[in-house]
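Read the single chain below, which is given as structure tokens and is the form predicted alone.
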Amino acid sequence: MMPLRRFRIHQAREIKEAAEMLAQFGDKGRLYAGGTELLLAMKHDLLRYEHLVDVKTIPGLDKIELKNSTLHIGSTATHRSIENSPLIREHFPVIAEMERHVANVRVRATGTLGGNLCFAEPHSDPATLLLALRAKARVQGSKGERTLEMDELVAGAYETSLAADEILTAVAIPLSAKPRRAAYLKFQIHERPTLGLALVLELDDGQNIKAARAVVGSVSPKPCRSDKAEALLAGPRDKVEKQLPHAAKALAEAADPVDDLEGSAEYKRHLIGVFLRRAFDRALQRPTAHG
């Protein structure tokens, strides 16, 4: 293991100042939040930066609040604070449950949601679940603010669509006006998950599923959903149960799994079928998102 190369940490006092620093440093600078992934990559000499812009010092950027029927999670909120947030446990317990299984306690106490999303590691748990929950990313840079869908933010493996001076400031997750149930399951035997699968179901007053969002992660460069799969996951519950194998096949085709150290593409396709059924059963056992 190579020693860390020399670098400087600059502590920003506000978002505008952090954006200006990033613009000034260009390719030699990188945003720093929890640093759990970034510093490890730098230690192994996989990434090299002379300047790190620390945004944890910006007041309010770690805030978790509910306003206008939307849950807002600040980008520097740690996985641990999200896991333990009473607000999240009440309205989106599926998020708290997912966070409880991210890496280990040490990483969760230091790592941040924004850092996780912006590092765009293909095996990210939060990116997969947030896409299923229709979350949006709030971004700010020198040219102003904009909002991105989660699948727009994560462009590919270790790649986002953020401009060089843009900062992810918060993630916004809408509450549903309809009864909604959700589940997030993952399969992991090595350091990284082999599969992450998120399922969100909107229900009517009976046994009908009005709409569904199914997202699979860890099997390919970025989380993926399928309109065809989601159409098969809507309708009377007994009909949907019979269509689960077809929905899993459509989801696997859209994700197009790749062979890697976590498993073969064929193995991952099999897991998608197994875990979609498990997620379906889990989601309908109990409500996991506020309606």
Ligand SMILES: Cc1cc2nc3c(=O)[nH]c(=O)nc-3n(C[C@H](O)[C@H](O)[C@H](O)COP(=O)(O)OP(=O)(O)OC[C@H]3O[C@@H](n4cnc5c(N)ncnc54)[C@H](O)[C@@H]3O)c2cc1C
The other form holds:
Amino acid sequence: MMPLRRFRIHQAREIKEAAEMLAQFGDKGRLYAGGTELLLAMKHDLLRYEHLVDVKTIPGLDKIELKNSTLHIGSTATHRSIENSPLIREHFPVIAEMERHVANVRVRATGTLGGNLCFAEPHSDPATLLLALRAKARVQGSKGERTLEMDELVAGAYETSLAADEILTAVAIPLSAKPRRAAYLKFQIHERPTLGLALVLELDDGQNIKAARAVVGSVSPKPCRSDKAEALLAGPRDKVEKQLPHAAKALAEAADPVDDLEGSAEYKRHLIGVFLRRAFDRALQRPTAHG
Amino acid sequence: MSAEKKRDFQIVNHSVPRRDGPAKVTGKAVYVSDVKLPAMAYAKVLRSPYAHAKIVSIDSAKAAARPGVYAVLTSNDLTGLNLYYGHAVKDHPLIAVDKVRYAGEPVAAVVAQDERTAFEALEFIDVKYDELKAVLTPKEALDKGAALLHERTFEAGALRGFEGEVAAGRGSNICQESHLKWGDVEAAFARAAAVVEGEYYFPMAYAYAMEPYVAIAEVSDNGVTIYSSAQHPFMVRHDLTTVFKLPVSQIRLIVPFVGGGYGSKSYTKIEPLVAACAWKAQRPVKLQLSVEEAMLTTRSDDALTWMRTAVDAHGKIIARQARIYMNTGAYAENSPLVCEKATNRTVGPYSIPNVQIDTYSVYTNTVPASSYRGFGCAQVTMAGESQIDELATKIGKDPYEFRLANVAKPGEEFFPKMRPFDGTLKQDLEIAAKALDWQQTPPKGHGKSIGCSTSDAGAYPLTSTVIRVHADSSVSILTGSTELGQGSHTVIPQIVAEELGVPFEKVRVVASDTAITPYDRSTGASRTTTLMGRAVLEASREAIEQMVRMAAELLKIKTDAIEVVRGGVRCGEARLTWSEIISRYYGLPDGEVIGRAYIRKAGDFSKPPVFWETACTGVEISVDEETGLIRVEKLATVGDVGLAINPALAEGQDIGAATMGMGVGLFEELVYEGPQLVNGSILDYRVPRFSDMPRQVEMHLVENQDGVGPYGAKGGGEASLNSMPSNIANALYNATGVRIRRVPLTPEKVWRALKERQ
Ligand SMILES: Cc1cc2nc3c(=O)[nH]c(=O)nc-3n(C[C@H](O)[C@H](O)[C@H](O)COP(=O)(O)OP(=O)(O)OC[C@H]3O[C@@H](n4cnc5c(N)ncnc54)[C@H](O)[C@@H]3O)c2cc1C
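Next up, can you give the form predicted together with this ligand of this protein, since the form predicted alone came first?
Every chain and every other molecule in the complex is listed next, the one we just looked at coming first.
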């Protein structure tokens, strides 16, 4: 860690203004939220910018609200505010619980959801769970607004599909009409997770799983799901239980884990099986909610 | 030391609160990073990207011309200084000369008006390198035809602290070797009833003091003054006298609070470099390293140990043999001494009639290794204590009972020519076993282990001190011992307050300024309570003797008619406090009496070691067999400390050291990919967290007053680290039947071993 090089901070008052600033600065500028990733990378001299456009000063960008059966989380909402939001605790306890285990309390108090997703660090807990919950990303640039699926937003390791002047404004998560069970589990030794696994099950009244969504994150450059795995995770509970190892294998194939300091690809493939089963048990233990 | 009975103590043997506590938790404590001198400039260092390369040229003109830059330092322009230093081997240039020997080695430094300006100028220095082949492991380094790190021989450092030659620079990459032999090992193995043999590995670790290295230097006509985070200011002073070719009196080291050391702040680090910067820039200069830079400055020696141990038919250990390769990195630093200590400590706390240990400390193109808490003992105890369990299992004995039957006994000369054993290991082990409910079978997936170690501790006994008794009976102690968070500045005044019978609050510590405080060789090797403690005790008694003579003169009686009581003297009805004696003696309510003490390798301290630092630790772990994740559920520590001057502080050392050992046992390791350190940052290097702490902890102190320190005290502080890594490996074996001989026991490593078992 080194002293920060000189740069200028510009505090935007509205999204449009921030987008214009970004367009103006081009390569020399970058959007700045909590700074927990950005400033750290700058202190390690991995990134250099002359201008930082602060979006924390934009009123209302951190709002958390329920509108039209959809939960909206503003991009500058901090991990801590999401973790403690009564609305989220009631409707999406799985999100609150996931957030409670992101980083440490200092990072959670400063770091934002938008910063987490837009840095696209491969070991993101929120990116993994939000993909499983079919969240959508609302994006605004100087040319207007658009909506992206989560796996469109995150393009790869440290890579998003946002244009240089585009800002993630909110994440929208639909409430489900049907009873739903969800679990997010992670395995973590170092500062970032080795593996994150999110499982969302839609249930018929009885013992039948109507549809499933399983996402594995941290093991490869971006969170990953698999149609084949999800097909194996639907059906009568007993049957699905027997198919768990096959589903895990399909998910591991799709994720194609990499060797790194967190562990070998082989170990991560194995962990996918362990945590898919644990997530399955956990999801079915929990009371019904949206997730 | 004649042992006073424990119950008579008023101040020692009580857990008085730490003196430095309130200042530290309120942020008021002054560390070097808080110190600012008038007109002070700031330095930043350019480091080598290559592990081994010739420096073809350095062009620093562009950097030097930048606004706010005062000077750029390279080896090109240091004529007049002696660039090589080292208390063991003078192999370490203060900045790279002609070639670099590890990735991260300082190549140039910029001095500027502020840190940012200095940092921003670094990239304008143009260095051309000619890359050489790098050797990264002892095996590679000892291969025939391996590239040599050091092509020439070196002067041996005058303060190396052991007898015998250094091997460095004699045409191979061997930095030092150490050999220990008694009995007839071959014959013993030939007649053994059972033998175990294996290869064990202890990783490179970073000692992780919260405060990275920091120093400020000022060079003037009066000489060189340095504020530093150094643990051993007097040793650093010695190195600087050679760099600047100045008399001892003209080098002054001042050490305020040090933010943790754990071995890493021992000996000279950045002080020669920052002093050279100040000399070149002609103004005071501060150099503050980041954690990442500190990780490129020192680490522990990793050790690959081949070992075999034998028992006879009665379950008595009859022989141990080991060959150890320690990776000392690019420069010797303190590794020659670590090499020798590791050799001695491989014997373990056992009485073994046939021993042969051969240790090699080898240069490689990696970060220089040096002292690390435990000083070689942690490295070799991993092998030794694993093997004790393996051997017990092989002959069908309970490992705890097996230890009880083989540990050195009090007073036993278990190590030829050394001080007889001054601890009570049998008692210590029994306490640990009780704390762990040893006879109780643990739940499924759990395993227990008890281990122990003893170290020839205390380093070289050379310590002096002055205590000044003032006319109001308050006292100032001048001590060269550094407060690193271990509590020495609480323990030392406790001893003086006890001796002089004055309130603890009235005793002040003036510390670690080589221009003021008398010589103390080091604050390391767990020696301060024993050696500085003994020195302040003797100095207090010397002051008392003087005051008794003064009182006799005042009362016009013979000294032997005077009885020393708490806080003063008595003769019949007449009572005089120290204050009254001093005031009446000088005829003014002012003035002072100065007590002195010199400790040297003589008398109680003539036989090494100063004491055997002895401890037991015990753990119960749980293993998640699906992921390989180990949790330490229960921890017991037993510190064999003779007498705890401050029991809470002694326990603090034990739990701290055990936690550090747990870290290496479970996850701590510096990882190299090729010549680059790849986890050298606070984000990537995993140290224990509060969430890793065992839910149950029991700490015990054994106080038999059997040490040479004050009131029979002996040092602690390192010992509880040593047996923790092997404990975790042994407990894993007891839980799962799987034996791993390389720490750390990361989840993946455990998972793989479990998979192979099936
Ligand atoms: C020690 C540590 C541990 C961590 N552990 C975990 C963990 O266990 N799990 C986990 O998931 N994460 C973890 N993180 C990551 C953490 O969640 C992020 O650091 C944080 O959420 C980033 O938010 P920020 O507001 O600080 O982003 P910033 O640092 O301000 O920005 C990060 C990047 O996102 C861009 N950006 C920010 N906001 C927007 C926006 N609205 N639109 C477009 N681009 C934007 C910035 O330009 C920048 O490139 C950890 C981080 C640290 C430092």
